[in-house]
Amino acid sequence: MDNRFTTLNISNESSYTIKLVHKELSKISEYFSGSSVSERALVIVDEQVHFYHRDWIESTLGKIFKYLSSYIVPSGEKSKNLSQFSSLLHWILEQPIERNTPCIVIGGGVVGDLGGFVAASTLRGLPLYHIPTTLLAMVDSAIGGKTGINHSTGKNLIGSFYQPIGVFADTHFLSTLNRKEWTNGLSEILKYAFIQDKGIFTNLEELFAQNYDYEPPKWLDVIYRSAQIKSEIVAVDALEKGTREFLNFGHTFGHAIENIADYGTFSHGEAIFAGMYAAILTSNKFLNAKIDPNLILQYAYRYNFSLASIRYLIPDLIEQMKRDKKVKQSHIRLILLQDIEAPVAYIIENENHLSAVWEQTIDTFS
């Protein structure tokens, strides 16, 4: 299998390589060469990844570093909280670390966001390396430098932008993912198709038609293209002051679902899938777009969730949307579509107009 890499250049701020391989974790040693490399590395790893891949990870990193200190993070969105952040920070500060001690974060989006934020906060910034192990992390969360944790009032409200030194994705990790983790990643891949490259729809159709649903090597092209899109957008707008906002398509709706159900009732992918459907309805309603909702609903059979439990929480969902980071002058700000591959930021001046969108969305997924 050919290996892929793309380089993310963020103006004059930083530049790093995103590598994509299959069953070649040993190639991560290319990131750690030269006399300045630390003898010790900090490893922050998701508990499920540690369970399935511990020997492979430790044998690989053990050939690069003389000392490894590992912290295992409980799996799940609820680990992205102040308590876990505090525990992890205390653990790191108790280690014999120096400013060049690398922090290697291994896991999905939760561990990546949490570990990245801790790396950014320790000694004003430790060298950060991401080894994403989920489809979602490989195509989205490990790329671009967003780190952070959730708060009871909203998702990802505490955090910072902190770019890694490198991102190394080995699709072998995908071999132990459950179906829900695959759909988490699928939601983000669909996002890229909607906002920038409709050719991804064709790629997915081919994968599913040939029953390559859960065969990691077959997903190399789709993962690479998604990572490439994310890199291109972040390169010109690292701090989300412009076009990077387009990556939030469907997310304001989706984050409201996650928060109102107390993180864990719905997976991130389920919430974002429903959120993108709601964003399409809103695009058709407010922008007079002509986007066929079936373009996303054709993938609904791959998901297994119901929004019936939040049917009577529409006022709370709208209130949650008003707490989103993208709100401006107290108005909800959404990323909508004028057409496929034509995203735009749109301010909803009367949020009550979203009630009908929520009702239709909940009915569709009940």
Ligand SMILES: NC(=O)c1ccc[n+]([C@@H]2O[C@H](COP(=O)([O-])OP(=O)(O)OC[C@H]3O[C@@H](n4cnc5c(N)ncnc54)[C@H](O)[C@@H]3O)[C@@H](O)[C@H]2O)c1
Given for the second form:
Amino acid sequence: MDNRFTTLNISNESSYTIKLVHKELSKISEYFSGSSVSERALVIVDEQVHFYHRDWIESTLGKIFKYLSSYIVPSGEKSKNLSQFSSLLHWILEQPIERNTPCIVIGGGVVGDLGGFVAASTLRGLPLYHIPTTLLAMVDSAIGGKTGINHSTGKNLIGSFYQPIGVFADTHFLSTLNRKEWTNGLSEILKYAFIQDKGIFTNLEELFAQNYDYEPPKWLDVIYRSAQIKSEIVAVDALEKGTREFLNFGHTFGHAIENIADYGTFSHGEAIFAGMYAAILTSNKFLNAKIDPNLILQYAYRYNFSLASIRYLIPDLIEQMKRDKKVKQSHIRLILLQDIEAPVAYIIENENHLSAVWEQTIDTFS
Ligand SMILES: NC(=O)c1ccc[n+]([C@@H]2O[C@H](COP(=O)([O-])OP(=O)(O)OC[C@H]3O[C@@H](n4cnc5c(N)ncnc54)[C@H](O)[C@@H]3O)[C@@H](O)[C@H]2O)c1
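Same protein, the form predicted together with the named molecule this time rather than the form predicted alone?
Next comes the full complex, this chain leading.
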């Protein structure tokens, strides 16, 4: 049976294993062996995941822990907010917890970011375990320790770096993921192809050519390679003081789309897909790069969204980009490509020059 793992070394003191399996959720028990194991575990789980996988989760974790306290988070980006954070904190503090009570967060990036931040904030940090259940979470959000919630003024503006003790991905969860969510995960996988490994384009071509579009076990290689790239980048720069920011390729544009249209209108994956296209146009315009936009547009047929509704909001989009966490001395700082596999940080001196990029992006996705 396929069973892969990679170890992420954050520092001499902190390292953790990211395990990827197919239909072997019970292997998670390996994370909880030893004498200091708590009798109780806190489980923070996405509503949809709870609906589809409740029996599987409860029977597996029920064998490891005597008591499980579960909190079901409503599905969707809107749950990544202060009020859900506050409800979760109240709930946790009402449970009979101790400092070693593990917090097991099961879901996609939304529940992962929210639950991770709650674990980071309770008793100055509970042991955190991620069980990612979306493609996006398996290749990206569960790895690397970024936790947080959104604020009305911007995406992910409240949060902290808090590394988990372990990440356990079982591709069996993907069997219930709808097509739109598979496509959302594709955006982050494409990001790795652009910034670090163009071999991923070939892997994807092979998967699609053989009609393995939604077959979890067939995606193990691509998921594993993506998780590995993320781990390698985070291992060098956990706190995003340098090369980790390359993972933001397409994200400053994407976050502006997500924020301007109210969270949930466009999914993260859709916004990032359009954002990577905009970043490619910007790379060609400002860096004189020669990236073929068709490298990304060839996947556009898999997405089903239109940016027409934000056509008249270009000044607001640019204003929103200035609120991004990556802004330096009030200038927008973007991750662009000098070439495929050659990302670079670039400061936009005059943001009005981005209007044409936004116009072309919105035209392309209308
Ligand atoms: N922390 C990081 O480093 C990082 C990186 C990338 C993205 N993110 C964040 O991740 C979020 C997006 O994550 P996402 O795309 O996983 O979205 P999500 O968590 O909203 O999940 C997408 C949808 O899939 C459903 N779902 C989850 N697992 C399922 C399963 N196995 N079967 C059926 N349905 C399932 C959810 O209920 C939800 O409706 C964004 O908030 C983004 O900011 C964080």
